[in-house]
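Only one chain comes next, encoded as structure tokens, the form predicted alone.
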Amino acid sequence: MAAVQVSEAEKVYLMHGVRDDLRLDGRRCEDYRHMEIETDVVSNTDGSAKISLGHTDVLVGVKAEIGKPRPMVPDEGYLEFFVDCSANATPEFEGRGGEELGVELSNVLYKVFNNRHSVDLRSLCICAGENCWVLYVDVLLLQCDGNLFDAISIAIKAALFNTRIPKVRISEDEEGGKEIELSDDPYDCMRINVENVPCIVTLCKIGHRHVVDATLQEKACSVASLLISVTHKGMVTCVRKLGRGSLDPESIFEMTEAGKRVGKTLHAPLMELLQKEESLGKKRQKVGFLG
């Protein structure tokens, strides 16, 4: 992971603030950082999405394949994450460090994401036992300046809701075997139901407190922190702790609740922006270096 040096004097004015409520950047502790989204901005996927989290950039895509079902489910489809980090993001991604956060992150991101309670894996199966959907999702950091796990997990719900598969129809062919079709229309098509699909909070301990969306000045200062997966309805779907430093029951107790509090009011508006991104159809103005 990506990190800075901070002086002794610093972390001492950081934690002061952070104590006060009061961030380096004027945010209070579970105040998050502008945040921009875009969808639809690579042309040769099923789904993408872009998003900046104050100088962290993130780029997911999406694509469809049709694969073999798991022999343990063979009714539902299912979903695969690679994670590159660019070496553009940071010096430290270069070679085996950008190698192994990638795993890392895809292990995580497999765990949050690869279940029948976060995605209708079953809506994925074609033909049980035989055929279903395989969702690519492929992650690109292009610029890291801390939280990558919540800026990624935005960044594949947004790309999730903005992924289009087409239609399938199964016919028989003369000697009885099965023929697969697929529709060549762009609007018949399947959408993905993401109102399940869970965000990640990560909350960095910092002295006695807590914070949400951590700069790497504040993760150079933090002990250990608690990354959260929350849904919509404020359930709590996963929990990792992350540093080196240990945390008490009563930490993790109020880190949790911070966690689903924050993470619920994540939703509502993720959803709102979307949703209004795609009613402006091609009258939509796309900005970015994608655009």
Given for the second form:
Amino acid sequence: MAAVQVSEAEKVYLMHGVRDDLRLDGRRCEDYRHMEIETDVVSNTDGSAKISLGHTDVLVGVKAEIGKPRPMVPDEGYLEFFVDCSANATPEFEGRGGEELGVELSNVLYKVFNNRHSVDLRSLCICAGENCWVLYVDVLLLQCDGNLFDAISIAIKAALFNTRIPKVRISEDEEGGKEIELSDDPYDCMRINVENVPCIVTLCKIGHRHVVDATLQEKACSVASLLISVTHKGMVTCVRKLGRGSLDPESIFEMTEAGKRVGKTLHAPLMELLQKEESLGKKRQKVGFLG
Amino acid sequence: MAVEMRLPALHKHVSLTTSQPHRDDKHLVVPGDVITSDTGFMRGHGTYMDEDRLTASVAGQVERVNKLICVKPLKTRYNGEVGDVVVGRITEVQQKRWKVETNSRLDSVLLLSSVNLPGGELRRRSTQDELAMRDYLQEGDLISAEVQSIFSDGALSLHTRSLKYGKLGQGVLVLVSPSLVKRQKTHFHNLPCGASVILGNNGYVWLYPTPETQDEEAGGFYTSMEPVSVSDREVISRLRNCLLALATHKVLLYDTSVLYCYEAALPHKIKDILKPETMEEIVLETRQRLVEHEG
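Output the form predicted in complex with the partner chain next; the form predicted alone has already been displayed.
The complete assembly is shown below, putting the previous chain first.
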């Protein structure tokens, strides 16, 4: 991943700051940088969102296509993830440089989001065993400034909220053949219930404490971080350790508790914002990429 | 624990055009703009000839020296000049030299013969010194230095042959565009608010707690690892956010502008300074004071 170099003295300064609960930009250990979220930014997707968190910029697009359900779960649709690391973010991503990170990110996203506790996969079923909606979630990293996971998860939640899947009807002809009919009305569509979609909180262990929303510099000073995905009720759906270092059980417990607490508080403002944006409707001037 | 989410707003550029109508008489161009079709001028940096018309190739301000026309870009890599103060990061330790990243197009060079060795004595550099190079400066270390000369390919040769230059200790690095740093007699400032700043000409700004004793025996290689007090940290963090606010709104950075901005930011919480609306407010106040100060 895009890494920054930090000298020993800078590291010491940063770590003492974390110990004193005052980070380089004046935030406390459990503060996020301020986020700007906009949905419906790409017109040729079924749902899209763009988030900027500090200098981290992520664009998410959701496309719905009709596919075949997985044989193990014939009555459920599924989500597919693809993360594209743009060379705009850092020159390291040029060519195939971003592939490794992209695969790692999409695997984690698959684990976190593609289960029936997060998204109501049953609602994506069209005809059990034969047809279902497949949601292709494409993530594009435009700029990296730390804390990719959290930003991506919030953007995915926003994009899923924004997603509108056209309603379909199944008609049967006399010989028993089934045909899928798409509704003529473009506004006749189904929405996804995002209530239980989790948000990811990444906690970076720095010194004896942990911080959320670490910048690249802070990440360079931490040995290991813990990724926790939390729903609005505070239910933990996925925990993962990232980084080379090790964490002792006590700090994992502490970090999980902190992650739960922080994760719970992410959902309410996000939903409020999304609803507010929707209520503004077409009146709102879109900012897009030129703000 | 605080989460701040919002819809993006179109960013306005803070300016005092209403109160100062004739201040914006600078000649600003974007790439492709014709600067002049008069053939009596010479083509400088940032321009090209398009069918006898002098055209800008970068976005920035037109500068004229007699018959030479240049465009000084707003956003650029650092173009070094001899005597500039720069802040850089060591990227490589090589034979008799360090490679330093200074935001220029090519890595700069710091020769072993152009540093003051610990102890401050001036002597020939022996092979022992060469072997101990990594003890003085290693990869990732930050230094302040002066540009000694420029190679023919544009790479810079640096020197730290003065006690004010050398390895940097605890503090925060802020990256801004080099064109936002105002050239001044001195780039080392001990600000009255309780911190010091090195405004590198290359756009690297180093904020650090004001050292108590000015003369260090180690010749710039000694770094204190003692914890910095919380009050100093607060000042440094506030300054950092102020610098970023000024840079976002393209205000020239020098001691007065930084200090005015710091004072304008005092009523706000440190982390709130980076919010767009607070940033706007602070920068506007700073500009107002700068204009008053000039006039």
